[in-house]
Structures are given as structure tokens and as C-alpha cells.
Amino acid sequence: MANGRVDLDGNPIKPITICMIGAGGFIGSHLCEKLMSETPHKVLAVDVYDDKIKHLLEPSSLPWADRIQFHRINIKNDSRLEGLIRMADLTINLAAICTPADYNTRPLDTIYSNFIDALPVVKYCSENGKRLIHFSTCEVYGKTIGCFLPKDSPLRQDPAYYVLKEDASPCIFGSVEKQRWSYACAKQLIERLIYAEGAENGLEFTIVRPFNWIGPRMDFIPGIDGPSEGVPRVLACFSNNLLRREPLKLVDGGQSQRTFVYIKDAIEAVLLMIENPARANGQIFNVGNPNNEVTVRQLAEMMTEVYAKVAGESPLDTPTVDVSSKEFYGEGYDDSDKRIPDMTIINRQLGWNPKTSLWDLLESTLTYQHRTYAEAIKKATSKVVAS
């Protein structure tokens, strides 16, 4: 760990204590790794599960052992949460239900998780004068203006109609019966509440809007590092199909466009937010990579190619199959056509730009998942033999 670290304005960075809610998840585990290996900060790691950060907690002889504590807490109903927030200088809230398949099938859980359960966190930070970094989502933008234009309109190519800006773009959702937007609405409402707490009560906050952060330990592979039932997000769905040598399912033809950013690039951005409060407070930041834009169909094709290289296997004879959104997600599903982040604000405030190409981040992710899958199969086989 480097000594004499300074912020973007040349000021010494003082060690702080961070209460990280959702520390055991995909983003939390990578952020904890970064904080332990490169900074002097302490982390109060709050989560229900610690599987993804066990390597940071054990053994007790690790060089950062005295700087990270795990607290097994469900924030829905545990009175210890306020005490941990009081002990910390900064709270980072990563806790959420954020899997599209749940938005239709579990809309109440989705709304409670992303709004109701976040209310005490905001309240405790505001009442105790603690800084908050809250993780929202690019879903708050909903649909682009461009998607309402005629398909042959030249305006569809104008960035003003589809590039998403934190301080200017409208948030456009589908009708109420399209329960896919339950997540986005809950996330937008908690953003507005946090912003209001800042305006009325002086809460120091930063809101993060991730645009498809990808890398090792993301989501879950059903039956391997997650539940056997359930549908993870698109990249993990495709990974699951590739690992099992099944065709990749393209919802409604895979025409939606998305951008993807490597988790390690994104964590660099979060660390800049943590250590530069004067530049980050009161800001909403898009964190994505507009250079890594593809249609979902193009993503499937690229993943098929990358996985063949990683696994040393021949590509599938039938790499993809089209399915309807109703068949895949159920009634009430709706989608946005494309989500391209404008990077002006984060570049101006923090000087951050993503570096990793889509091919490289897919190779890193699929290498990890192929290895994890192979280890799981080996372990399952040895149990069968032993029995």
C-alpha cells in the first residue's frame, strides 16, 4: 500500500472508516479488494453473505486483517445498522434487487428492496451528518427520446435523442402495467429523496448510475455459484448457456443496444469518488463505457467467439435462438432501445475514463467463469464417486 497518497487537488488523503452495505456482492467484493490492497481505509462490511469476500477475511494474518470487519446483517430489520453508520465517516449503499427477471415476478420485493429498505440508510446518514455514496442504476433513464421517433427518422442518429446526461435527460418509463419499470421507479424515487435531503438538510451525497459493470464474480451462474432457479442478467445468462453448451437466448431478436464497462475500471471511478469528496459531493455520475456499445445479438456473437478461445472448444452449431420477452420474462416486460452514457460530468469532476475494451473484459470474465464451472463440476463428480 502506497504512503503519502494525495487527492486530485494535491491534498493528503486521510484514512477513513467506510460502512459498506452490500459488501459481499459483485461490486462490493471488488471495491473491498481495492480498498484493502491500495488504501489505508477501514471497512465495516455489511451483508447477509460473505462468500465473495472470504478471501479478504481469512486468515487473520492477512496484512489488512485489522481494517475490515464483516457484520452479518439484513438491513430490513436489524437495529445495529444505525450504530455502524455512526461509527463510519462514509456509508456506501450497494444493497438492491437488480435482476430484470425479478422486476416482473417480484415487483413488491423489488420496490421494497430499492426504496423502502434504503430509507433508513438515507435517514441515518442525514441525521448523523455522515456522507453517503448511493448506488442507483442507468435504468432510471428508462426509454430514450429516440425510441419514440419513426424507425426511418434521421433524428434517431442524433446523439441528442439517445445519449443519456445526468443533468438533462428525461426519465421515461412504460405504463404502470409494465412492471419491468418497478425497479427503475424505486431507484429514481430514492435518488429524488437523497437529493431532497441534500437540499433541505445538508446531506453530503454522491449518486452512482452504473451502466452494465462486468467482470469476475458478477451475478451468478444458476446451480454453480447461485440458486438453481432464477434468471440472471444478460451476460450471466449467456455465460450459463455457453458453459452448458446451449444456444444463447436472444430476447425479441436481441436488437436492444447496451454498453459494458469492466468492473476494475468502474472501481477506479468509485475510489475517486471516495477520496475526492469536494469534487464528488452533490453529484450524480454515469459510470460506463460508451466505446463498448453493441446490440445484444452482437454481444452473443462476440461471447461465443471469446468462449471458444477461452475453453478451447468449437463454437456451437446453433449459437443463438430467438425467444419472446413474454416467454423469457413473463407478462409485464418492457425494455429500452439503447443506453449510451454521457461522460462529461465524471470526466470534468474526477478525470475518469474507462480503458478496457469489450473483448478484453469478456475474456477476463469468461476465463474466470469457465474455471469456476470446471471446478464445480470436478467437485460434484468427486462427491458422486465418494458416495
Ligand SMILES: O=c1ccn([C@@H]2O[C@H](COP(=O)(O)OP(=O)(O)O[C@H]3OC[C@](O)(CO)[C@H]3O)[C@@H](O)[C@H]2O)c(=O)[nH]1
Given for the second form:
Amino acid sequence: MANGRVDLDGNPIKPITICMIGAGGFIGSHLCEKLMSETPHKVLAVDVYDDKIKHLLEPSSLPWADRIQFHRINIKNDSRLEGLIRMADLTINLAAICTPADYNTRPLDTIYSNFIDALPVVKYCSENGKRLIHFSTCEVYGKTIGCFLPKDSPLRQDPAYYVLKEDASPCIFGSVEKQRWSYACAKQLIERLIYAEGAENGLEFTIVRPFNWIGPRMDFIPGIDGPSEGVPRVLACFSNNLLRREPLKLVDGGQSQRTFVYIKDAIEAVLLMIENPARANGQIFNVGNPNNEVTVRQLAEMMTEVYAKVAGESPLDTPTVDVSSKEFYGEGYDDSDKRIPDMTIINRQLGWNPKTSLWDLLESTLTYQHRTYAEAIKKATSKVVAS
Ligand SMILES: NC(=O)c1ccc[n+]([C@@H]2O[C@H](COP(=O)([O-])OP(=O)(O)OC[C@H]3O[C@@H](n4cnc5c(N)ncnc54)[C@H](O)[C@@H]3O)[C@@H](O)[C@H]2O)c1
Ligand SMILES: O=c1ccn([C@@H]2O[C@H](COP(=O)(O)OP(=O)(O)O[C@H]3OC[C@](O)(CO)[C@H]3O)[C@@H](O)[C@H]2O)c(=O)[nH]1
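Given the form predicted alone above, what does the protein look like in the form predicted in complex with the ligand?
Below: every chain and molecule of the assembly, starting with the one above.
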């Protein structure tokens, strides 16, 4: 498997050891899967949970069993972290609180998780001369310049006012009492710290700004594999509504726009970063799919249609309902209006392009959601009715 693998410049790829922090999450689980099935690299998988990577850890007869180790570590307070970073050639930090429902309701935890807890990781990498791939977010861009123009301004149609470029776009957040921006602001500061470590101390780093990566294993279904009152990201919220045959809730009318990229396409980009350090070091990369733009309302409509097809059920008569952001997320919520990634840098450095259409990625993801959760939801709801 390892034989004959070459990087983008034709050089043989040597097997490396990767310390992956947050390996048990959505992105981490897909990255571990890719690394185990298609590369010779070793992974020291760090997380507080392992449910999403259990299938890669057991049984011990799996062909990659000697290439993946799970370390149940909370990076807030565990002295084993530095040792693991030292043992590895590369550290990938995915650990974070990254669900918008938390940003305005648990702003302190959000800031600690996204800034303070990431500090030792950066420090250990810098002090030990280790390469770091750090996961930031498209949210560092905040709002577009265009959203401040009058509604009927023709400039709103000009990409210069809304396409988000790593090396040119400003970061535009709401006021401090709009605590939604606690996450974006913490991510921006850790990006600046990493960048400064690179400039002043020679840290070899890559910063990734994911633009709404979605697919199987994202977040949780409330009351099934997560808290009943929990609010996950939109894919899981809408999946939950579809599985329970409830109307999908459109926050403030579902007018915000997003571009969604299939997790499997995005993971290809991360693998290119891992295996092409000369092209990825010192770079900040947008990773998204500019062709998959929809309003949240259109996303809800498409998910309703796709789910009816994969589940063989008719759609509801009233498939959506409007809710205010205050009712849904509480005080201090605010939103990014539109997020289209500029792809120039990732294209130039790594030749990467996303492939999967929104319809196709929803079809495979909702097939997974239906297969994984439909029975469990039926059981849970029949228990409630019986009691
Ligand atoms: N999924 C996306 O579209 C997206 C978009 C923008 C940014 N990101 C960033 O990518 C990263 C991964 O996102 P994800 O979608 O996989 O989220 P996720 O919540 O599924 O994964 C994060 C993982 O980090 C772990 N973690 C958190 N704090 C920890 C700690 N103190 N110690 C050990 N483990 C800890 C969690 O248990 C979880 O498994 C995050 O940094 C997030 O901000 C993701
Ligand atoms: O039931 C729902 C849930 C959400 N919405 C609206 O959908 C939009 C997208 O929401 P979501 O996927 O939860 O999150 P964001 O895109 O706003 O933010 C994420 O982007 C990247 C990341 O950094 C990590 O994933 C995170 O911050 C939004 O407009 C919600 O209001 C809805 O209408 N109904």
C-alpha cells in the first residue's frame, strides 16, 4: 500500500506519525479512516470520546491495528500531551467547541476551548520543532462587506463584496454583546498567534478554514446519541426533524447562505496538506465548495426531498416552520450572511477541487442517517407514547 506513493512533486512519501487531537470527532473520524485505509501513516488519536472511531480501534485483527492508538486525554489538563506531540512528526489540532448554540450560551467555555486550550499545543509544537496543522474556521471572516450595502445596491452582485479570500478579506464581527462571535474571535486570535510563531520562531504551520463540511457522523441526534435538549449544527438539526417527521425550523426565515462541501472531498484536501509540507507550510487554506451555495431555506427544501426519496416516505404537508433566532439560540445570537470561499490558494498550492454536488452528498448522508437512526427513533417515540 505504501509502495509507490508520491507527493505532488513526484517525491516518495515517507510514513510519518501524526498526533491527532480531536480525532474522535466528525472530521477526525473521517481523517483517521482515510489515513488507515489509504496510507502507511501512524496516528496517536487523542480525544475524550472514541465512539466515532471505535470501528477503527477494534478488533485488534484490523489490518491497521498497529498504526492507530487511542489516548483518552482532555487537553485542558493532561501532562501526557507534550510527550505525544514529541513522539509525532506532525500534530493536527481539531479539538474545539464548535456548535453555534454554545457560542452565545457558553461563551467562556467557547473561548477557553478555542483559544486557551489550543495554546499549549502551539507552544509544544514550536518548542519541539514539530509541524502543526491547526483547524480554524470560515467564521473568522464573520459577515461579508456586501451585507452592509443597501439591499438594492448593484455592488451586492460583485464578488469583490462577498467572496472570502484568505489574504485579502477583512474579519467583520458583530458587537461584543453579540456573543455569537466569541468563537470566531477566539479562532482568529489563535490563528494570529500561530502565524506569529511562524514568523518569529520558525514554527512550521498550516491553518485550515473549513467552510461547512458535512456528512455522516456529524454531531448527534438529540435524545438518541446526544442530550435531548442539545442543539447540533444544521445538518443534524434538520436530520433530526426529518427522522421525527417534524417541520424543519428555519432560523430568522432561513435567509442566510452557506456553501456545503462533502466531508470525503474535504478530507482529500487535508491529506494533500499532510503529504505535501513544502506546499502547505506557512499557508492558510479555505476548504469549501463554492458551487454548492444555498440559502438555509433551500437546504431544508432539498433535504426534505432527498429524505423522502431515501426513506420512501412522503414529505410533510408543512415541511418548514419559521422561528426567531432569539427563541432558537437565545440572546446574543448573530449570523454570517453568506460564505463563498475563494479557491485560488488551495488550487495553486495543492491542485485541490471539490467534486460532489449538494444533492449527491445529501443523498449519501441522509441514507446514512436513515439507516443509523430511524429504528432508534421509532423505539424511543413508541416508548414515550406507551408510558
Ligand atoms: N465541521 C465543519 O464544517 C467545521 C467548520 C469550521 C471549523 N471546523 C473546525 O474543525 C475542527 C473539528 O470540527 P468537527 O466538526 O470535527 O467537530 P467535533 O465536535 O465533531 O470534533 C471536535 C472533537 O474535539 C474533541 N475535544 C474537544 N475538546 C477537547 C479537549 N479539551 N480534549 C480532548 N478532546 C477534545 C471533542 O470531543 C470532539 O471529538 C474544530 O476545530 C472546528 O472548529 C469545523
Ligand atoms: O435547525 C436549524 C439549525 C440551524 N439553522 C441555521 O442554519 C445556518 C447554519 O447553521 P450551522 O450549521 O449550525 O452553523 P454555522 O454555519 O452558522 O456555523 C458553523 O460554521 C462553521 C463552524 O465553525 C463549525 O461547523 C460553525 O460555527 C445558520 O444560519 C443557522 O441559523 C436553522 O435555520 N435551523
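Only the largest set of C-alpha atoms that superpose within 1.5 Å between the two forms is called the rigid core. Residue numbers count along the first chain shown, from 1. This one's a predicted model, so the numbers in the text were calculated from it and none came from an experiment.
Once the cores line up, the CA of A374 ends up 2 angstroms or more apart between the two forms.
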